[in-house]
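One chain is shown next in structure tokens, namely the form predicted on its own.
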Amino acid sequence: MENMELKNFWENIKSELLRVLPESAQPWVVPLEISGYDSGVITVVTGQMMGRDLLRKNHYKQIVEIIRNYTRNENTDFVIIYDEKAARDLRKENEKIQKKALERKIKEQAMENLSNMQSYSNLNLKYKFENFVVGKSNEFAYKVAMAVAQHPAQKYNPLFIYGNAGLGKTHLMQAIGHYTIFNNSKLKVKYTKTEDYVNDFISNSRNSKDTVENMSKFNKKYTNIDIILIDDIQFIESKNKTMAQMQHTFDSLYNKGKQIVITSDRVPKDIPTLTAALCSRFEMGLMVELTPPDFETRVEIIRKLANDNDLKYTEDALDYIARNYDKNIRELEGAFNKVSAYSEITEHPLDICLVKEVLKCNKASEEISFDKIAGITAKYFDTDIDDLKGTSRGQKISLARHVAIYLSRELTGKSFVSIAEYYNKKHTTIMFAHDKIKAELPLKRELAEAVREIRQVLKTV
């Protein structure tokens, strides 16, 4: 017989042996490999000396009977030989199997530990650095958050992230926690909303026979950790005891060299309930602002959502959503979820027709014209449209012109060429002005406030 034919011949016999022989014999049968079939004698080799001896002693007659029935030859015989090479190969295979099993067990245990740590830390699995879309409005905050995750408490401590609702503060904060758990699992991470912290404190500080013990547990819960993530600090109660406890938690962690990350919808000095002591502690680290994402970033956010959900789409549909929902990421995702739900249920492609029909916001977008943007911006900066379209390079007029150009691109989604035609400028000049404002927004608070105020006025007139 040819080698392949001989191997198939033996595998068929082995299958019959495994079916008929008792279960206790099967571990000895499985490793048997055929080495020859000559003059009516089937020779097999094994790397298991004990297996060879047990099969010979307890099952030889039964094996020969099965083989003879299969070959239909009463003279067929059977020989088992112990082979050193087969033994070595078997040992290597067993070692490989055991190693893989151990690695799998370790990996499963690690994933279970990570899952338990995430549950203890109170983190949401979707808030990771990998699915945070980075743009000009959040690039600085993203890099700072990543630096904190990679080197906690070494710098930027505390880290204070602020900005309006729905811009990704919680996402960045929890991404720090996830990164730490996956890359430095020895560190303890805890995420808490300020409201939960306050309620927990009030519950444990009530006068009772267990108050001392309860407060001891409370303090350990919030200070026996390496990274604390406190969300929405603006909701802190304006009670002296609550403030004092928050200050104690902060000081305890900071003095032990632990990382503190805080989010808020405003800077500390603008939180009316915050004590001067807490305000100074929050301001002693680094404060970074998140501003509304620009047009390109909004498109990228929607594109990622569509790709993550395996949805087919047209680019003009994404542009339309991004152009009409520029306030925050939460609003943008809400619009996309509504459109994608209609697309899936009706089995209609996610194109511009569907988006316009579902969102019904084309009228609003049509009302925001270059004239309206230029007029409101000129008025804000105490100048006029002619100055914006003119050649003056005065600081105030240049700034107003650049802001108007930036908003024209962001709010209408029109091409740089069409914007250039309106302002009587080269399209490269328009691109420079747009990118300049885009880059400065995260860094200059007064500029960001001006852009926000003009946007708000444009939506109300």
The other form holds:
Amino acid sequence: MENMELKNFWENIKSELLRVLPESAQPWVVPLEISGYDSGVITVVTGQMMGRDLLRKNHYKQIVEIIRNYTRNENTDFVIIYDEKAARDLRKENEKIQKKALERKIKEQAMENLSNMQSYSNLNLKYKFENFVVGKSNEFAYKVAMAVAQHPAQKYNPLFIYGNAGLGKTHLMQAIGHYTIFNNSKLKVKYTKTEDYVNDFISNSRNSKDTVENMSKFNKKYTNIDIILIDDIQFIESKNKTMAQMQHTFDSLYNKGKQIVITSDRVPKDIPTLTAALCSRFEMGLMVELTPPDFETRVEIIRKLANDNDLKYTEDALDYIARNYDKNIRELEGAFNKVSAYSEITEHPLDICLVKEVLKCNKASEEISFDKIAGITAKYFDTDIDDLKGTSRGQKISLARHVAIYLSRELTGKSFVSIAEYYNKKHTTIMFAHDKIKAELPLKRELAEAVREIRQVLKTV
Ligand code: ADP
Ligand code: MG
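Same protein, the form predicted together with adenosine-5'-diphosphate (ADP) this time rather than the form predicted on its own?
Below: every chain and molecule of the assembly, starting with the one above.
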């Protein structure tokens, strides 16, 4: 038997002895330590001479019976030796083993808690600080997020992270969640997309039966936590009730000293649906912006992807991808994943030739310019670019202008400010136009058809 196994074997017999023997024998049984189990003989050691003598004299027969029962062997024998030093050493060794076993159990429990909490919190395992490449464009946001993770609700509350799509807002926000769960497992973290929050609220408040109970469940779910991560707040509905509920959630958490982290593709005052009350709440902590990464950071991001997946590559291949995808890290990753999939399937090394071959088809859509979008949209609506850039509010020109603005944002991912410059408008006007078309698309068939056709033409020219 292994040492550990032997100890466990004896601990089991010992608890049986303690259960069956009279209480007066217990003080002598507890210190017995096993020293061996050979040829059917169990040898135990005690540091108490009197204990050895009493057990031998009064309980020997009963002990042997219990042991034979336990080992299911009629011939098992039992010897007690008195040896103070050996007893002390064995006890120490046993304590060490027990301590290790306990530590292992605690660790296993902690890992189990962690995975339970991760699934409760809705977090994606990839989005951790360790996987976040830091460069000039995101260094400040990274440091602030780390400070929030280390000192929730003490430093920057609420933390508002904003920036264009694909620049790491969700990643950074969830990194705060992972860090907290791992380092302070007592804190409860919840990640929610704004859309899910809104849908959850609507389905709980609509159901006429049990509404009070549902709403109290809803409130508990979103306020009985220590850190809330609300993603993409720009998708909040403009309905009064939803706004009031969001304000309630915010105030409950804030007043209890809980950390709130919010992301958005723009600053609060540029979200047209947001009430002034919520806007000022979101602005009262710290707002940090994520901007597109510089060339070196882009290279590091894909290099990390390659290394994490054990892929071989040439430097000029990474260089080429990083040069061509400079606005959106999701697209940068997408391009790299596409190339590495080709490389794997065709067994062609991941070098500049392969990269050029695979990515050339995407060039067309990358190069869509504001001019091209405006030109084709104007033609579709039977008007011209000057009208779109002008101030006419005629129905047809307005619609064409709104569609062109919507497509400029969707197809180039450029900022509202740069689209505003192109159309000689305020950037709030541009955002309004974009959001209007986006909201109407699922409702108006003719509009959806027009947008689809224009997109089609843009693809082929
Ligand atoms: P957003 O929420 O701003 O639209 P995401 O957080 O979803 O962007 O990021 C898009 C993708 O880019 C994700 O796969 C994310 O892991 C990755 N990414 C973003 N920033 C970084 C970074 N600094 N380092 C490594 N990967 C990043
Ligand atoms: Mg996101």
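Positions refer to the first chain, counted from 1. What you see is a predicted model; the values in this text were computed from it and never measured. The term rigid core refers to the maximal set of C-alpha atoms that superpose within 1.5 Å between the two forms.
Remark: with the core as the superposition reference, the CA shift of K128 between these two forms stays below 2 Å. With the core held fixed, the Cα of T383 is displaced between these two forms by 2 Å or more.
With a cut-off of 2 Å and the rigid core superposed, I80 has a Cα displacement that reaches or exceeds the cut-off between these two forms.
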